[in-house]
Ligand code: UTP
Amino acid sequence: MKKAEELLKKYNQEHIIPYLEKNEELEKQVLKIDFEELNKLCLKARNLRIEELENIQPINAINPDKLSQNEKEALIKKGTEVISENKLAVVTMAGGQGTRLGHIGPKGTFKITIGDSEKYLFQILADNLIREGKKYGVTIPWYIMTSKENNQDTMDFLKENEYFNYPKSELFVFVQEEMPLITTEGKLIIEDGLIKEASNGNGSIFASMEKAEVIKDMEKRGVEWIFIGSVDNILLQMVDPLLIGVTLNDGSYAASKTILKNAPNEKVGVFCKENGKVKVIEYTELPEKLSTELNEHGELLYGESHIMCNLFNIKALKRAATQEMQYHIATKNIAGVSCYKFEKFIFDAFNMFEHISILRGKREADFAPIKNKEGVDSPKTAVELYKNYWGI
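That sequence in the form predicted on its own, only its own chain, can you share it?
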């Protein structure tokens, strides 16, 4: 306990000390915190400004509609071989709660009505993977990343629903890493006798997979390609032979499927190149002049949206797991207290590679997210897209 007290005094967090007595969990928390990093991030947050973009260029996406039938078939064949040889695994990011949907519990346990039936988000993904597995004669290893906040609820839910008929031997759950929340005055927050933490963004997935020995498990199974997507897109094409084929053909170690923005002000991050490296610019950081520019085809020059539809070679995962990734900073109001939340974003891994493949998808076939209770990206809009796609 003495070492924990010394750390707290050194970094002006003495208000935590009274809670240390007979609290081993709190002591463990204190000892694992990188206070130097936390101080630097807090200082950065107080002086936060939008970074200047340097040498920005649009990125070229492969448009399947412009490929010949022979080209497309050859690429699909390459991807099909990977899937049929059971060299593909799928990772679902499911660490969030359904708060914005008015749902109590993990987002994957949210239920929607499709035609005459009701389905949970986890159920839709499981059905998709089972269907695709049968098509290729394999059972696809499925890894689900939860958070400390929702891990137990997720495990209980999946067990109660018998894993939606997904083979238990091929379904694995691991927990995302966390970072302490800190007030805008630089103080750690105590809640129920422990330091309040929050998941540290989808970009921590690589380190979390390494820590949970997920990557090691994939290697044992002979997995070479890993699709990573989110739990809330009910049209997510997790098993996409064309995307795999394009990536193999390009000799890339990473790839992403995009959709074209439907308007300059759509709130999505967009792909570009900065100083020759692939980058995703958040919609809040894209200058208005660039957001409205058109190319010779009349399309938005910076219109390729990142829709969390990513593919990585296992070598790329291993590399990303050992590299430092930057933290992005958001100011949140937690129980009436203004505090900083530090998050890593998965797309920041793209600049680790000389080239990544970009394949343009279609909104009506690839993107039906459920994020808001009503309006844009709500259950209503997502279900409509889902029904149209499947002809329900």
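Requested next: the structure of the form predicted together with the ligand (the form predicted on its own having been shown above).
FYI, this one's just the chain on its own, none of its partners or other molecules.
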């Protein structure tokens, strides 16, 4: 108790001290917090400026439409071998808070109506993986990343729904890391006797997988390639032999499938190269002049969008798990209080590798995200895209 109290005093968080009495869980929480890091991040948040982009260049994506039939078939054959030998695993990132959608409960428990049937987002993913597994005669190991906040609800929901028929021995749920929330005044928040924490962004996936011994489990199973995608894109192609084939052919350890941005102001991050390394620039950080520039084919020069459709070799995952990833800072209003939220982004891992394969996909076949309640990227637009793709 003494140590926790001292820490709280030292870092100007005395308002937490009265809650410490007979509260071992809170004490444990306090002892685990890296106050130095939190202080540094707060300082950074207060002096936040948009970082200058240094020496950036557009990126070249492989466009499958430009490949010959033979080239494409050879690449697909390579990828097919990996999948048929059960060397591919899939990870679904489901630790987000889904604030924009405003659904109560984990985002994967959100239900959409497709024609006459209703489906949950987790069900769409499970159906997809079952269908793809059958195609290649394997059961694909499926890992779902939750957060402390939604883990129990996710587990209960999956169990109630009998895991949507996914073989239980091939389905694993693990919890991602957390970060305390802090008010813009620099104070920790106490809720129900504990310090309020929130998931620290999908970029913590690498360290979280290592900590939860997911990478070890994959190794034991002979998994070599890992697809990592989001929970909320109902057209996400998780088992893609062409993406794997292209990556193998390039000798890369990581790859990403993009789609072309539909307008300069579409709210998606885009790929570029900065000082020779692959980087994703968030839409808020791309200067307007660059966002409208066109290439010789009349396409947006900085138009290859990151759609959370990423592939990693297991060696790449192991490496990413040991490296520090930067925190991005957002100011959010949480229950009426202005707070800083610190998040790591998965795409920041790309600059750890010499070469990343970028394959251009197609919006109508790869991207039907559910982000907002209404308007763009809403259940309505996503279902429309889904129905068109499947001819429903």
